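In the block that follows, a single chain appears as structure tokens, in the form predicted alone.
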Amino acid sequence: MTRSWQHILLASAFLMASPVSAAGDPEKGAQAYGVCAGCHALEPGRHLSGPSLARIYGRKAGTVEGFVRYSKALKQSKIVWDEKTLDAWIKKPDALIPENLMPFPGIPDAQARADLVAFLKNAGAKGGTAGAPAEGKRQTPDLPHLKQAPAENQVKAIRYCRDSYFVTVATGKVLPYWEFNLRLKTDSSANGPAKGKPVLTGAGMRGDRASIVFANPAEISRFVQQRCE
């Protein structure tokens, strides 16, 4: 037998004995899920910036009930989430579905992706991976319960003058904000403010000093009074 054939046989034996990639570890995947948790919850029906990932495996892309912010590209992709498509999506979303709206650069490490896919395969499903839903809930950020806001955060009036907002809270204190530093938001979830009772919260983005959260958009125009004293 020639040396070249010996090399070929040895290489073939090595490939047969060694898997191309190790199977995913759902326990490690629960830790890797931390990169997803800021935008995706695992509880069914709980949507954040992105849709809930509960029971994602085997589901057609862009079809989670109650989530309405999918890109047209994702909804028209006809992709079904399985090990292959999830791996490709997590590796580089734009490569799998161009012009999607997910601002995520991807995970280049193949083993980390395999672990995350193994975790997501049963996450949120009945009888799923032991410990996975609890781990996901621990990592998913909890939004504040705005109905329980203290008096110093309960907004009673908002006055707008020139380039400034003057926010009166329940303690009687008036807080001035440059208009570009104050964000007006809405939260219609169970944790959101009661109707007609907006809440002043901390800044959510760089450059902001504070946010005022309303129960629905109609309240914003009713609350903000444009006048100078």
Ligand code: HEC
The other form holds:
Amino acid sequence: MTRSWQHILLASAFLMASPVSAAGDPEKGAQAYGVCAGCHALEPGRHLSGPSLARIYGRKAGTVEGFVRYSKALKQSKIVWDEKTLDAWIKKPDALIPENLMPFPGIPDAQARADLVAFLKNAGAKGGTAGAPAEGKRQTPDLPHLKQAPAENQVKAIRYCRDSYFVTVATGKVLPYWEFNLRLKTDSSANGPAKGKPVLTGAGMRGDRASIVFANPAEISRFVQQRCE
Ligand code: HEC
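Can you switch from the form predicted alone and show the form predicted in complex with the named molecule instead?
Next comes the full complex, this chain leading.
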């Protein structure tokens, strides 16, 4: 009798202690957020490869305004993001929602997950986790402001011949690229190029790889002239 009471007391002491050790530390979570920051901004409305995670806590999955690339699986999951669901998602996304489109394997460490969830609870909220969102934000990629490109990056003409692009920039230089090394992209954000003024990025002038960023996909075929000299 006495022995089993001792057991129960010990067990309950353990149970009372364990939530304390499992409680997340939002400041550590802000550090851990570094692995998410490349794909998830914390400013509301700023979407990168993944949706903004501002005020994600308490929200229904797949409902962040302005993000149009959700998988069907996530949108139809009927999950609401809370401590339990966020923990399961971060542990192993595919186990919680099969066929989701988040390219992330998961975090096995339970304490690291608890820290992250504690951080996400207030992420992007007014008066939320002081100092911490800035920590997370630090590693969010800053896309270049393409409306202020220097002359050597302003694309004036693009000629295509055989397997090559020849890009004329505003300084008058003509830069040749093997077609496989030149990416044609669009950036519709406020940072993107002005209409009709594509910008060459990514390459130092000697790099053999570069991107040309257009304001709109319709400009791409308008700009590229197929002609050999
Ligand atoms: C390589 C990019 C990438 C990384 C890294 C990444 N995510 Fe995601 N995340 C996505 C994409 C894309 C989606 C949308 C998935 C879908 O629609 O199936 C998503 C969805 C989510 C959602 C659901 C959002 C909603 O609106 O319902 C949460 C929550 C989330 N991620 C949290 C995280 C956290 C926390 C980390 C870091 C531990 C992380 N993600 C790492 C790309 C990423």
